[in-house]
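Just one chain is shown here, as structure tokens, and it is the form predicted on its own.
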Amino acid sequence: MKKVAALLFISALAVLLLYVVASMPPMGDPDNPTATHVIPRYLERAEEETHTVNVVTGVILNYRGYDTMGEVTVIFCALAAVLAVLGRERRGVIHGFVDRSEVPASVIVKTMVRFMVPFIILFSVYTILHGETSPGGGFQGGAVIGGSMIIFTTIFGLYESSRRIPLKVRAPLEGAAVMGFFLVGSLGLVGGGNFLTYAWPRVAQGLHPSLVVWLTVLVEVGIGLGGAMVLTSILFAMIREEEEIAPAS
């Protein structure tokens, strides 16, 4: 009986979803509401209303602020799910199969990675801090940092990576994205506006552009740090072999 009920429920849900998809405007239709109302509003008034030169950042952090807050929450929940299944290192000194490899990495590759990773991280910082004025932002910068840690760990091993970014550094920053949104949202309430609003009625109009910029930067930094630490912690949890005090010499 349960199987029949489950099958009927899934069938009804499939019919509903197919009906919704069939009712959607055709792709590229010039009469699509997004093309006649939403997109023109964003392109014509985004810079004025969000005080960000980069329209994409204005859309993501202002018009779609609640949606973006939900996205960073989902990313944090993904980390929580990974750690619930795989666990977290207890001693803070861990290693993986790369550390036990009998084939040493090339000196040239090690030198290039050691030389390039700081510049990659520097570029990611620039990407995060200038997301409101140029292409980039917290998501992109955090992903770049996570990618640099994948490269570094592949060449130097998990033991060395965990020493550079230990658990005591990663753990407090993993929720930076969620906390950044919560902090900015709460500040909006204090300023006399709504939650997650960048326009504060209690602040003079002349200060609004600078206020919006700095609050946007605060959110971008939170997204960048949180995303980078989440990706790094997921990487460490997935490739961790076992724990020991030091890698085999």
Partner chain sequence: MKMGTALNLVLILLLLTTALLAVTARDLLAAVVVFSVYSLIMALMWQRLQAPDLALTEAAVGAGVTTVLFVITIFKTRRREEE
Contents of the next structure:
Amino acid sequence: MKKVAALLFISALAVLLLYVVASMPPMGDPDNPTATHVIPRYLERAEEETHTVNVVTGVILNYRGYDTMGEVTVIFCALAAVLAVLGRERRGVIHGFVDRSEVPASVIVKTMVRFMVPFIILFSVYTILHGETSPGGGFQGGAVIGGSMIIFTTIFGLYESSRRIPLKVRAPLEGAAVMGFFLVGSLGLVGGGNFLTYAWPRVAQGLHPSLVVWLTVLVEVGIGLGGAMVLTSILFAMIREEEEIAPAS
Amino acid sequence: MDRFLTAVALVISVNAFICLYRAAVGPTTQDRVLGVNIVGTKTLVVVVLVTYILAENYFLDVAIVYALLLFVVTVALSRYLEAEGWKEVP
Amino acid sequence: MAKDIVAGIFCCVGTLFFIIGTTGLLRMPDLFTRLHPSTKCDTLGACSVIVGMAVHNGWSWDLLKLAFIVCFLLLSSATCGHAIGRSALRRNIPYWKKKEANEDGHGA
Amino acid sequence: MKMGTALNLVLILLLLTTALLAVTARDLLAAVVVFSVYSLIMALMWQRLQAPDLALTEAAVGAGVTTVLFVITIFKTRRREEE
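Could you output the structure for the form predicted in complex with its partner chain, given that the previous block was the form predicted on its own?
Below is the entire complex, every chain and molecule, led by the chain shown above.
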């Protein structure tokens, strides 16, 4: 009975959704509502107003900066939730659950990972810094740095990894994304514009016109560092097994 | 040339579809990881081909990220399986 | 025109290796033998298609990215094969023997 | 049929198959592994729809980071789904 009811409900939903899809305007039609309101303005004037060649970055960081600020705060809240459940490590020797294994990691894999991780980080720095001219940007680069931290921690263990990025480096940088946005937004206020205006009316005229690009890159770097550190902290909190106070050394 | 490249991409995606059998059914988990690695490599090649079909050269960044992340996923998964695996129940 | 023909030949060779790799992945009896065609499929197949694309592209800065992808694939697929094989060995995944294969399909 | 349409069809079939397999698998580790294939194909679809930013995000986060985090979670909890 339950199954029949579920099936009926799902088929009714499918019919409804298909009906709605059929009544939508065709894809790519120039008269669509999505293509007539704000999109032409973005496409025509983004380069002149935001000084970014990549229109997507211009829209994400400049025209709709508030949205992105909210998203960045959501990522920060995810880290806060994970830490509230799993707890933050204290200073001392930490072990993850791969470290305690009787099986040591293979020498070939260790050598290759040691060789690869710098290249991965180099590429992610390229992705972060070229966000305004090519696809990618802060969050993507931060996720790639998180991937490099994942593989380093998996092969060399949590002890080695958390020695490279200790808690006192990670903790301030986790808020870098939100702080970067807040800093640049406040600069807009100081310069006589609104919150999150990049081209401040009073200051920008006297300074170099490409200042807007530098502010965008600043926000990108903040998002990248913050995202990377958030992912690393979530990973460390998840694979940490138990704590030991550091022996006097 | 575009038609030829699309045909090559089509053949490779059909191959990836067949390789999915190993990722879905494979008796041990290592078989599944191997299947993911193969499907990922094929997708990477299709990404490079799609880049040149669409003639947008900056899409190559996606291919680089693909290659890096495939390495990360495969090595990390096999290390976890190696270190703390259960008895395999095929 | 000659450029297109060379690129096409490279693509065809790569696709051939992909088909061979797929066949091997499906038909080989156990994990350790399956590793062999799969890494061939990675290195030879993917690399020759990408080299073909580099020929199609001609001289530009994108060659650098393509060369990076090829070098990375050559290194990483070998490492991935080694890591998977080692993890299977440590987990005592049984080898395939010809006699047992007649009794149950996988030799496990 | 045009070549591009055929390619799109094969990719959509791949997406649907991986999604169904990930939902129906009893072994959670298998479900995670198949889900990473889903992310890879999804990134390819984003790129074919000319959205490279989304493709980068999907490849980095969906295929790379979440897969490993899921696997860590499964290793810490239970592998089989209860009947």
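As the structure is a computational prediction, the values presented were derived from the model and not from experiment. C-alpha atoms forming the largest set that superposes within 1.5 Å between two forms make up the rigid core. Numbering follows the first chain given and starts at 1.
Once both forms are fitted on their rigid core, the CA atom of V38 lies 2 Å or more apart between the two forms. Relative to the larger rigid part, the smaller one is rotated between the two forms by 35°, as taken from C-alpha superpositions.
Core superposition gives S11 a CA displacement of 19.3 Å between the two forms.
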